[in-house]
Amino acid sequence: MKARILNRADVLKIVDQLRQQDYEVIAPFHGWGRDTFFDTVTDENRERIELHLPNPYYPPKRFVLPHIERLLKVRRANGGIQIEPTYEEPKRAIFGIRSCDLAGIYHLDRFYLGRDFRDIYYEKRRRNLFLVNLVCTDPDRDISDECFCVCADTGPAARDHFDLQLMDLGNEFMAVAGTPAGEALFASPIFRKGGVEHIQKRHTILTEVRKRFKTTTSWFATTIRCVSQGSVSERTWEEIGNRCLECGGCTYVCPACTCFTVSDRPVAANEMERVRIWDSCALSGFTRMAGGFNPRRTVHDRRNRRFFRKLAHYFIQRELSMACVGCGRCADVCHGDIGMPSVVEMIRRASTEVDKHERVGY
């Protein structure tokens, strides 16, 4: 990977470069209070882009996997039926995407593109997506109390899967190219070669930032083992399920969740459309079958499935990563305090109690 240095005042010129290349640039903005969001950059709001701010609750994965996406249209005309697929191939760049969200998109890549069947709708959106990763270096604004990317091995600085990475060094930024498309931006005069002192400063900053994370879910390995072996007790799952309000919030803010449902709906007298919509395993109808039978009627059984899907060795081996990126959003939005860090701790505590009672003395 090649790296370059640029002045702080020139960082937004990268946005200008991408817009000049006909990219629709998505960047982070600050709303009222804690509210932050990703939105399209225009001439009017360009100066309001913020590099350091709390990570938006609504993940940027929606720009490659929309919350609601039309797949095809069906028309009745001239005595027959016409089926027209609806493909969208936007040329889009996400500027300032965090390392955890970057890992989430990589997980979606493995799910939708990495096996025998490739999702053509996802593939067309992903093909022209340019990702500018921003390393989290401001512990007061970038890192919340719930962030645990250091435990999921996704941050605060991504190691790959970006086109360009930016890291704040103070008065300067370091830019690292992850792809030929990212390296092509270095032709601009705003970039210059750095020195050993810039690399040392990068290492120093990252070492200090890693110490500022308050949530350290260091028992992931134990939890993965217990979930993979099916050794988590029914009592523990019931305890987790009793806290769940079945709102689905954890799924809708998760950068790595992949579940969706497909629905047909009328849009005109002789026309219907088929849409793909995000779905959630927390909802009671998620596993309901056509005849009305639901094999996972109880909420704790659905919680069981959610964490099995995210942490079991079978899925990690298949998709080369666990379906948790350490962003902390589930912990932020859950009213029952069963976000990933809490569940890992509950399973760890239960496994410790089992080990204590099974210990044999002589």
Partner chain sequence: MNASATENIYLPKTAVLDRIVTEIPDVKTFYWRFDDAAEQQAFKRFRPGQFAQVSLFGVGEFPASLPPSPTEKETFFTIRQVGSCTAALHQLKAGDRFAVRGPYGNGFPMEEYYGKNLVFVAGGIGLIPLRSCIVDALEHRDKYQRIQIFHGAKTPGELMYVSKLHEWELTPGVECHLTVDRAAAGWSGNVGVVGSLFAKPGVHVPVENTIAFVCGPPIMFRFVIKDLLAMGFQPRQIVSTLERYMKCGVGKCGHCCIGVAYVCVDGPVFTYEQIANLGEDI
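What would you give as the form predicted in complex with the partner chain, now that the form predicted on its own is on the page?
Below you will find a single chain and nothing else.
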């Protein structure tokens, strides 16, 4: 992939370049305390864009899959029904999307655009989305205590699926083009060719940064195997389920969760809209059928579901990746400390208690 070097002082000029090309540019900002968020860049807030900061809890997934999205407008008149699909096709760029979230969007691509049916609402939002990835290099600000992209193999530096990737080398930044559209930006005079020393520096920084992760869950393989084979004991699932408050937080912050519900709501007399809304398998109504029968009765059945869907071999094979990209958000927000890393660890520990290997005899 083609790389270029630019001065630190010029980095935000990429935002300007994109805005000149009519992109609505989304970038990360700092609120109060830990609060960080993605917002649309304006002339007024441009100077406040932050490159290094904790990744916002509200994932950038919402720019391809809004929290609430209208699908149809429906009008009734003279015994007839008019149904009008409503689409949005914004020209948008996300500046400073982290590698985990980038992998999240790629996961959504395969899920919503792959298989038997393509989701046209997703596709229209995705089509003109320009992605500027920022490599996480600041161990204090970029990498939270819960990040584990190193174990999910998605970061800290994404290998693909971005249009442009930026990496902080100190006084300079390295820009890597992932697509022809990204490479086209290199026409601007702010970019120059670098030397071997830049590549070496990138290497040194990445090697160093990889050692700075506090959460490492090297047990994914064991856990994936146990979950896929159904060999996690009921007791372990119960233990996990007992700690779940059924708030749904873990699914709402997850960049790789895909589930939604559909609801009709009136907007005027004889007029309504059909919307889809993020939904959560943590909530008990998720599988409740008309008439009240609920196949997933207990809370641990539902917790079990989240991890099964994310980690079972069958789904990994189908989507070519786990539905977990290692962003650590669920671990951060969960009141019961049963985010992904903890669960991986709990299952791993339980698997060493029942020793499957020692059942030998003569």
